[in-house]
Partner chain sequence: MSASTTDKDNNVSTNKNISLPISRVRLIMKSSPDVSSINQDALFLTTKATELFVQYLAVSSFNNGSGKGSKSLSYSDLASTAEEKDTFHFLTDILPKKILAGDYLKTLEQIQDEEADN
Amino acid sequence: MASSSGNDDDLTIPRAAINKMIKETLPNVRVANDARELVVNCCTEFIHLVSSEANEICNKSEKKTISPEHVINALESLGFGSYITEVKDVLQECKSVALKRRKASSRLENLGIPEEELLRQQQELFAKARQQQAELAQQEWLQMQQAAEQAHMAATSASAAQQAGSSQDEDDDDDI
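For the sequence just given: structure alone, the form predicted alone:
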């Protein structure tokens, strides 16, 4: 067994997980602590055995990643073929749970609005923003035109007043 090497750093399954599985499987049975420890060690050894065999199968097929098929082939190779149907069922369940999690984590999926509708709404918002920007630019242009016209009128008035004032000065000079 892997943990019989005496190395405390060997990886093992958490005891809490094993205790929970034992309680769920055998709710009315008391299990001694040393028996629980033995189950932990057996599970660890089984995982080591299957993963090593799956790794060998993976290497023989010149792959770098162990796939579920490699694990299933390892179980068959090690004489655990009777478990393969159940393993495939669990694998399918894991895949469906993972797919549901991916879908649930997708922000688009959480909105419940199809992507096409979101795109249409986005285009509407862009068009509305462009329209508002054009209206704002037109208002600014009109304000500048009005200011320029007022400045021109003020300058024209000042010029006329100045001319009228200088004409009057000439008329006043004539009176002297």
Given for the second form:
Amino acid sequence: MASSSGNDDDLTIPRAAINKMIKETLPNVRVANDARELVVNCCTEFIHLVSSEANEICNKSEKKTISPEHVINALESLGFGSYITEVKDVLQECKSVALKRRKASSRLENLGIPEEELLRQQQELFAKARQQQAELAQQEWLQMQQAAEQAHMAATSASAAQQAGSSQDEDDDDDI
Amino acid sequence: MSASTTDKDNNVSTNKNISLPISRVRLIMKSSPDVSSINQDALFLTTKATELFVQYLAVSSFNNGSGKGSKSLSYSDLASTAEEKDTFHFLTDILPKKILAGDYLKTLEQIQDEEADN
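Can you return the structure of this protein in the form predicted in complex with the partner chain rather than the form predicted alone?
Next comes the full complex, this chain leading.
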């Protein structure tokens, strides 16, 4: 992740996130601006504190990646042991949510149908769809033809009636 | 029970359990000297612990502070709490108690006087 703004030391939690937390924690309390700024910096400091401590514990355990255990031990040794129960609970929540997502996306894979069969079914569906389209198009064409024929017939009989009518008139004239 | 998902690469967590942006926390952790790789679960734990810390800092400072009656929280409330509580001692570097410029200058003068005497 490339950061284009400043060096690593300028990294802080976004002010908005902190403001929101303060508001939720101390509703109806006016908090001075410099106090808010201070909380933002304290956050960063806290994260560094926990990271360093967890990192040391991690190094001693000869593992390369900081694990949840390392973080928990770090919290304990730093005097934040009272946080442990709650952060563990949240971790469980996060894990179960992630698990649900994975299950949902793999449900399709777990149908047990091999890929070739799925492909064949897809082709079948496409062929059916094409056929339906063709039938529909043909129906429309027939309807158009019929409509055109009727219109033609109507026009023909109308002109025929006109001709017949005008010859009648001539006869009448002769009779006078 | 949270119904939404937490995207690993999202800047903002959509998980109801965590309010702080996880990717930002990861960045800050990695900027610590010597920290190489962090397990995703360890990241969750650290983020949540940081949230608890913010809440604890705010509430402690408010309860011990002078603004409790007037429902306000000031810089000095935070600074005082950091000095008093052991677990907050790591903060004293970044939040020196503010002093008036005048007082500071006086102190400087005193130091200079003492050095002159020696």
